[in-house]
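Heads up, the chain below is alone and in the form predicted on its own; it's given as structure tokens.
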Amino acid sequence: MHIDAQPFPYTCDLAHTALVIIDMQRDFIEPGGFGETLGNDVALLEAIVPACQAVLQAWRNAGGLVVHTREAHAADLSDCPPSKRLRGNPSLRIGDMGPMGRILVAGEPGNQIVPALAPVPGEWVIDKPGKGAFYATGLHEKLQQAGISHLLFMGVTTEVCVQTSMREANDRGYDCLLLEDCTESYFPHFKTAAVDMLRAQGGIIGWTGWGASVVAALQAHDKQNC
């Protein structure tokens, strides 16, 4: 399968390749978030969440792997250390309750993935004390296990949690590629300076694009197949 992309095309194989959505959760997303809390718009992160959705369904369609991740902690916050919680001068930190439950600890209301992106059967859910996906999460062995050698990353944000993941993974051997309209940050010239970083001499760290580049991918490699 042939993507559209940038510096170059990206080609993978559908059965060696895994979307991996990254922290698309209300309390990032949604009004009243612990995003909001910390003065950010969040609307700039909701509006990626439609372009998200038409590859998410293409990518299902098409019989992909598909990973989704959330922050998220432990109740008694064991996984969440003081340095990340106590950093800033935040209203309301990692643990607190806030508008949807506590904040950032698994299985409350907030930490969640919005609905128009919520797993369904069949689908991981990988839970990551960290930024990155790959931090204590075992994702690295599934992956493995699973034939996986290539990564598409949608989600947020761009220069943190999908930059950490994207390293990662670059690290651990895996061709990534990086959705330009289905990733964003509260702050876009980080977004563009995060992208160029990528891709920069050769793509460095990996591939950008565009989720139609992949619609239509996965539209071609039906015909191909049918």
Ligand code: TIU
Contents of the next structure:
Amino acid sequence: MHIDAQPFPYTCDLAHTALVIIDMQRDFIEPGGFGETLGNDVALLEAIVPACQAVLQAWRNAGGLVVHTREAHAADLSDCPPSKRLRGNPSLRIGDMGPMGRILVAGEPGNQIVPALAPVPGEWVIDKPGKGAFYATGLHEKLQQAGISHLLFMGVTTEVCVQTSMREANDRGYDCLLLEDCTESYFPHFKTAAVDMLRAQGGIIGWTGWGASVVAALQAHDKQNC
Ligand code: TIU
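What would the structure be for the form predicted together with this ligand, given that what you showed me was the form predicted on its own?
Let us now look at the entire complex, which starts with that chain.
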């Protein structure tokens, strides 16, 4: 499968590629969650949900592996270092009770993935205590067992959890493609900078592309295989 991308076309095959959706949780996308307690305007992030949905639907239809991540801590916060909980001056800290339950705690309403992108049976859901999807999750080992070598990234926020996860993946030998219209930041200039730096220097961390290009590549792939 060839996907139009920068700095040059991205090639992958469905059987060895996973769609990784980073932290599309109510805690980041809806008012009253972690993102808002940090002082952010969360409205920007909701706008990418339809673009993510279109890629997710096409990927599901093609039978590709889907990995959802959630930034989530245990109820006793044993996996939340004090440096993370005590950083800055948020209106509510991780573990505090907010309008959508306890902030960034697994199982709470605010910690769920937004309904439009909710996982379906068979899809992987990885809870992660850090920004990166590979830290303390076992994700690399699971992907290796599944024979995955290529990762397509969507989700939030571009320069925090998405960029960290893509850098971790690149160092572990995965070829990574970030979908620009399927990722967002609370700070538009940070998104622009992150996208630019990831694909600079001949794709030093990976490729960047657009959701529609993935959908088009899947359609072409479908035609070849029927
Ligand atoms: N604050 C911010 O931009 N992001 C996070 O805290 N987590 C994720 O990016 N998921």
